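We begin with a single chain expressed as structure tokens, specifically the form predicted alone.
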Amino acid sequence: MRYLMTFSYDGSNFYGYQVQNNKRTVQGEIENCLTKINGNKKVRIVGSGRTDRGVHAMGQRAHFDFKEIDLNKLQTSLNKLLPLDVYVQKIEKVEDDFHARFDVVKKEYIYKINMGEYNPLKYKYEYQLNKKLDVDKMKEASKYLIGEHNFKAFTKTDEEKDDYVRIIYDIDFEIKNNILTIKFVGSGFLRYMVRNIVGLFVEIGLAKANSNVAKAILDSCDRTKGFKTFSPSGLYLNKVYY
């Protein structure tokens, strides 16, 4: 039978979302505490996209075939023993021909800067920028984005893929208490995507550049014409859409 499971986790102390040899990585995790739960047999599960070291997610999914169980029991058994930087929210049946990658309909990241006084405590899960940004010039910016693009100058340098093109549906702007929120809704987003965009938007913030510089660099496909990429401490993969 299979199942989707919905959980959280602080992305700090992992090496990324996907296993790798010799890492500390979330599905790891996860994957050991299922095969224990099901008396040492491997169990494997599919995410709906991966997550780089110091992400953090809030509403990751993944699909995992397992044996007829009391759901409620399964979630509580994970959650004694996955460490206490994973929590599983939900696990619900799907169909058996479901897909938790293949069948995203969109997500939604956030990404946190601190425009205040900086404070230790939240280093890892706000960008600690300290300095004032100039939101509407972002929002201005933000306009050129929206739609179906390609997206190429806002991944990876050497990810080679056969299509950069995505929708980014929404980017949402809001501030409270020094806290700048910007939320990302799309098809889809390339590896370091959304960092890469947020590395734009402080430099128009920060009167580095003008807004229809977004423009210009979307238009170019060229990772060169861009900004940094921002930290990973502040992004989060909040929701998955099917």
Second form
2 protein chains.
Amino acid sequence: MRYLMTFSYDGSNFYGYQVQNNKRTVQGEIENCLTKINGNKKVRIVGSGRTDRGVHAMGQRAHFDFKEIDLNKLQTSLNKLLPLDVYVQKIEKVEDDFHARFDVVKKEYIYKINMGEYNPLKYKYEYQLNKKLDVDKMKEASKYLIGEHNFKAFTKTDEEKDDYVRIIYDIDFEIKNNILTIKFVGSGFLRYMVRNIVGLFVEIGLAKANSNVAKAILDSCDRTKGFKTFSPSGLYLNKVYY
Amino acid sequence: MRYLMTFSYDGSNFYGYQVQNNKRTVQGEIENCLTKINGNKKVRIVGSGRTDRGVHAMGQRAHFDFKEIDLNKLQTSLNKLLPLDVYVQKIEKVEDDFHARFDVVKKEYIYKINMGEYNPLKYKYEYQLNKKLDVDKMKEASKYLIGEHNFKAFTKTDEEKDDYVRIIYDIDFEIKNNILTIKFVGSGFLRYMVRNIVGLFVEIGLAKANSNVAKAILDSCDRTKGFKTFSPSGLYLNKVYY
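Moving on from the form predicted alone, kindly provide the form predicted together with another copy of the chain as a structure.
Shown next: the complete complex, the earlier chain at its head.
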């Protein structure tokens, strides 16, 4: 039987989502618990994609194969075994050929920036910029990125891919109590893509670059033309759509 | 010269506010940094009161004596030296006989309870009850506690005091996105007092006790008549008034 799970985690104390030897990872923790429930017969999970060290998730998803079982009971047992910083929200049955990575239709990430005073309770959960941003200028810049583009200029420098083309459907800006939340909805995102776009936006929001620089960097297909990769701490994988 | 500082901290990784040998404490961290700035001549700070292990603060206050100095520069140097989980919001000059503990007029604490689904990103910042509460019943109960009372029934069992009388000016309930925030304003609070009152309120909110039980427990002056001491993780020292 194939199942799809939806789960959330605090990325602060993980070496990222993906299993690595002798490191604490989200995938590793979930697989260990599922394996225990399975009488110590190894269970693997296949995520919608990895998240880097320090990145959080509100709605990560993964599929796995398991015997026929009461899904509420499985969810309860799993959450009892899991550490406090990971939580399974839902487990549902899917078709045998469903694939959590290949079948992704759309993903939503959010990035949080504190434009107000430094908050020592939030430094792992919001980027502490502690400066006002010109959000209208950032919105202008975002227009250049929406649509289908080659995003090579916004990926990790040493990331070799066959295909750097992705679609960004929407970039939305919202301010509440000095916290700017930028929401990205796209077909998929390259490694560091959101954090590099945020680096560009902040440069523009601080008036250190004009908004049309966004187009110049995008067109260059050259990461070295861009700005700082922003901290993982403000980044959340919010939703994965199938 | 005497100064008053206002500061915030994430209590998660401290053994409480008050200095203890070989333990990481908020007071200890601040004193170490002030001492460094003072050319390694020991500086002591006197807090408005201690907060227990795991309790957070948005507006804790303390006084200290220091040479005449540019207060903006002192604040900046201090925040550079301090770890990421403590932040000094303000330093102001006060009278030589000002005392951060004895001169307190009013304190405000808040307690946060998540009545919605478990959130692995917030277990250190909101109590994860993950159950609906009957907040109207809790409000009814709170009426019995407002005013000047002997709060011995709500303090730490082995806490010997001369005086258990305190005034609660207001208890306020607010719900936003399934997070219940209970705000307590009082002349001062005994050790564990807020956490023990929250324990009572939750019992009533879950319909395991009637709201008039609040009066019976208060009148008993006996801690053993009460309920669970709630977790420090949902508790914040919000404001101290002089």
